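Only one chain comes next, encoded as structure tokens, the form predicted alone.
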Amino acid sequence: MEGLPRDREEAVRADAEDPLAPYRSLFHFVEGAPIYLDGNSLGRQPRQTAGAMEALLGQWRGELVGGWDHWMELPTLAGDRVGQLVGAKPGQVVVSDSTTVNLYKLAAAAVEARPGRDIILGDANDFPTVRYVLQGLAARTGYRLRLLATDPVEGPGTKEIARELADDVALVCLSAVNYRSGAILDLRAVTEAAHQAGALVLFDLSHAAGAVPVDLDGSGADLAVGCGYKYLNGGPGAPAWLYVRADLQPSLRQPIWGWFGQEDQFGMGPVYNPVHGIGRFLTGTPDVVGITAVNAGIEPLLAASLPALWAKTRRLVGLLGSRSEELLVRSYEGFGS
């Protein structure tokens, strides 16, 4: 990669001149601590999270149940902000539940929407939760789970996915980013292949959202899920989110029926009738504290813009790769001498 710093002095100068440098101050850092490379497991705490939580505590303290006037719409308001990071127009994302629960909800809704098909297609080397959810769904519904024997580092390619697609496949469920290597799936190509075979597609974006460019609407993707505690900086155990393409929402019915997904929520009626729109994929009372933290965690990403973050990511990875290669060559040459 051209233009990379050639030594530490140039790297320090590049940091100082970087337009993203001011955004570092939006997060808590311990000076002198080791460089943190585990954002794929837990994102740093934004400085504004404490203020957002204190404001919420003030509402709870002063308004008690009246605080629900502020909180009822949080899942969809925060969802629309997540949507800005993953290329989804408003009304297609909600923040709720965990990634595992959301994955089950959407996978179950998808296979039910494809009657006459009995195959769920996944990746044998995918993140364990994805495989376990699909295994559990297959065991309880009679669907058959077919797992691609892919390279654990390279991940599944579009051609090998397409070879497995036939008129018996109801759902293709894959991770957008390989959790081992960072290999990125071509969402548009996979979606097109799945749709040509008449299948729906569900992507797990837990290792993608907030880290790499994603265009769910542009790719034509049907469904997606992701977590809130990695690159979205929502804190340990933060709520997850789910995406359902707008035109699919009326035809899908998720399996966990709760009162927050009910059309006349406070009518307390005897029969469940899901609300119109993305709200039908909510279940029980939302985690207001957790969603508030996710909302705060997203703010620095939106301010910096994902394209700018992705460009810097590529430069940093390029620099790391270049320096590592140089050191390995030197070590090899020194060993040979």
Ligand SMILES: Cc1ncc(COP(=O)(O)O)c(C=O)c1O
The other form holds:
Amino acid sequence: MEGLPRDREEAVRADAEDPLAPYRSLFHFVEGAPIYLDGNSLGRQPRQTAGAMEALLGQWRGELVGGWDHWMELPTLAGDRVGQLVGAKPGQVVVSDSTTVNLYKLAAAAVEARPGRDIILGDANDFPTVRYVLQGLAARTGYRLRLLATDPVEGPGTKEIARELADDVALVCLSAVNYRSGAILDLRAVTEAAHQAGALVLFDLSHAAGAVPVDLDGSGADLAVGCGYKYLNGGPGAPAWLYVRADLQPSLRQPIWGWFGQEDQFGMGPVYNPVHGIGRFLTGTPDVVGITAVNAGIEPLLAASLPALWAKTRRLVGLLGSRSEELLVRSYEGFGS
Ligand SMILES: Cc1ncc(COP(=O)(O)O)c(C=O)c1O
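The structure above corresponds to the form predicted alone; please provide the structure of the form predicted together with the ligand.
Then the entire complex follows, led off by the chain already shown.
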């Protein structure tokens, strides 16, 4: 990669000139702690999170159940903000439940929307919860799960996926970024291939959202889910999010019929009749505490902008790669002499 710092002095200078440097102070750091490379598991705590939680506690303290006036729309308001990170226009994302539960909700809705087809296509090396959800769905519904024997590092390639696509495939469900290696799937190409075969696509963006620029609307993707506690910095066990393309929403029915997806919710009517729009993918009472933390967690990402963060990620990873290579070669040469 061009223009990488060649030594420590140049690296320190690049840090000093880095326009993203001030954003570091938006997070808590423990002085002297080792460099943290586990944001793919649990993101750092933004400084703003404590204030957002304190404000929520104040609403609860002061307004008790009346606080729901502030909280009812939170899943969709926070969802729209997550949407900004993944290229989704408003009205297509909600923050709710866990990634696992959202995967199940959307995968079940998708296969039901493709009657006459009985194959679900996945990746044999995908993150376990993705495979297990698909296995469980197949076991309950009689669908057949076909797992691509992919390279665990490279991840599935578009051609490999396209070869498996035929008129019996209902759903293609894959991770957008490989959880082991970071390999990036071409969302647009996979979506085009799946759509040509008449299948729907569901992408797990847990390792993509907040880390790499994603254009869900531009890719034509049907469905997506992702974690709230990794790069979105929502804290341990934070709720996840889900995306359903706007034009697809009216034709999809998710399997968990809860009262938060119900039209005229407080009419307490006898029959489930889901709301129009993304709200129909909600289930029960939203995790207001968790969504508040996700909402605060994504603030630094929105402020810094994903393209700028991605450019820096590439430089840092490039630097790490070239320095490691140099050191390995040097120690190998030393070993040989
Ligand atoms: C691709 C992927 N999906 C889902 C999850 C986790 O799902 P949940 O938050 O439901 O445990 C992870 C966790 O690392 C993951 O890597």
